[in-house]
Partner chain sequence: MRYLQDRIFSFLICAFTALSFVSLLFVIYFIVREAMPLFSEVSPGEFIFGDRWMPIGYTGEPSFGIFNFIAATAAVSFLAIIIALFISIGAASFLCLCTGEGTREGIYSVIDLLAGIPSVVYGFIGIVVLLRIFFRVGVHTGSCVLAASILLSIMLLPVLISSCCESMLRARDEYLLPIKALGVSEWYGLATVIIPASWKNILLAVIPAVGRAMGETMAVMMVIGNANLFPSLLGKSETIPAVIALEMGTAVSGSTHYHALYGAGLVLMVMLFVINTAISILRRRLSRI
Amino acid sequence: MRHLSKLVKLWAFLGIGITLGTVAFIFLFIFYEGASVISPSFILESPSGAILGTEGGIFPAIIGSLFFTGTAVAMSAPAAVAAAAYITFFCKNDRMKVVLHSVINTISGIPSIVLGLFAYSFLVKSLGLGRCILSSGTALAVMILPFIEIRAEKAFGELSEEMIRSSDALGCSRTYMFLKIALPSCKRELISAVILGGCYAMGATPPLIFTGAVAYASVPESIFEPAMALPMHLYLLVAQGATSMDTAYGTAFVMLALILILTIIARALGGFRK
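In the form predicted together with its partner chain, let's see this chain only.
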């Protein structure tokens, strides 16, 4: 009896210990190892060196990542928010809601590598866009669509039912209600959802590998050309082995820092978990 209590207690402390320890370890490890690599030139210069990436910086990869992410968010956010609004406010048919929910669930279950395959076949080959930011951005957009939709729907769902019915009772259309009440009062949560979706897209590699991210490119000027991306760059540096480990730490540092900052902003906007 006593032993069981102790055993469970040990298990509990072990579980939380491992979890929090891992979080702390990952961030401290990357920040500690990466900090010595970070310098203005690392952030603001292009990669160079006999084996690419052993010297120089990662500027094109940072800008490239912003391009990929921006494209994905621009394509995904309107569709995701519209779907959430449709389900919450406009759809009067319950069966339709079920269908929409299962469509969104199914999309969220598609592995990101398969989305890469899709974008390659559809955009790179069939539409003839070639490897470019738009091709990858589309794959990323599909990937983050359910992510944003779920959060937007949750935000809309928290509006009080009576408030919506009061607007109906005044004879106002749902469109008017959505624009005047729902959007303004969920603004922060929506922005937060979009930023988090952006973080998710920024860290994803599989959809980019063969659709638009390349080992070396200069800073992109349009979404119709290929570009470098931080996660892809990190992968290539690691794959090259020991020679480029320093820059790999630096790249990981920049990615984690970017994502951490954006996450904190998003959390501050959306309020901590309710």
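For comparison with the form predicted together with its partner chain, kindly provide the form predicted on its own.
Just the single chain follows, nothing else.
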């Protein structure tokens, strides 16, 4: 039994080492390949030149990605948290919970390219919104809604049963308990879930292709206009081939760095209860 315990620990440490090593290798490889283009001007300037990626920088793509991500989070987070709260605190019908979980799981399994097709057909064409941040943000919002809901429901489910029973015993309504006890207690975990959902949206390309992302655009001023986005910009650079690969690696590194920073913030917030 002692040898088996040591073997399991060795296996666990080996798995952690391989995971961390793989992530470090990806970052170092991408940074090494794109180091020649990474500079303040690359981050703060707009793209220029006859061929995309040969001159200028990616600043509009960075701001555009933040617009796309912010729109998606603003649309999906309230609905996801509300759904998680209803399932956890207000729904008394077990069959209804099964149905809701089935719907959420089904949404999570929809390919992102299908969501992009939906946004293009319904929002861009049928409703006449055109290619804009709102159209893309809606597709991204549907994509990340289950991601946030599952984590929010887990956070609510980890609340102390004694706390909830004490609230009921004092005659507090479930609405009061949710607003005054559950939300403040789970605040960090909910913010963490929303940030991670934003990271998920920031790296998605298919929902943007025909709905709002473009090759060249200035910094957006509203959600009713198209914009550049880092994943779309990276896709176009790689599609061009060898002439833009250095810029592609530089763009990939900036995007990974943004996602890594946001993920670290999310994990730091989610790791502590107030």
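Predicted, not measured: the structure shown is a model, and the values here were computed from it. Throughout, rigid core stands for the largest set of C-alpha atoms superposing within 1.5 Å between the two forms. Numbering follows the first chain given and starts at 1.
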After fitting the core, Ala35 CA displacement of 2 Å or more between these two forms: yes
Threshold 2 Å Cα movement between these two forms for Ala24, core superposed: yes
Core-superposed C-alpha of Ile264 shifting 2 Å or more between these two forms: no
Between these two forms, how far the Cα of Val8 shifts once the core is aligned, in Å: 12.1
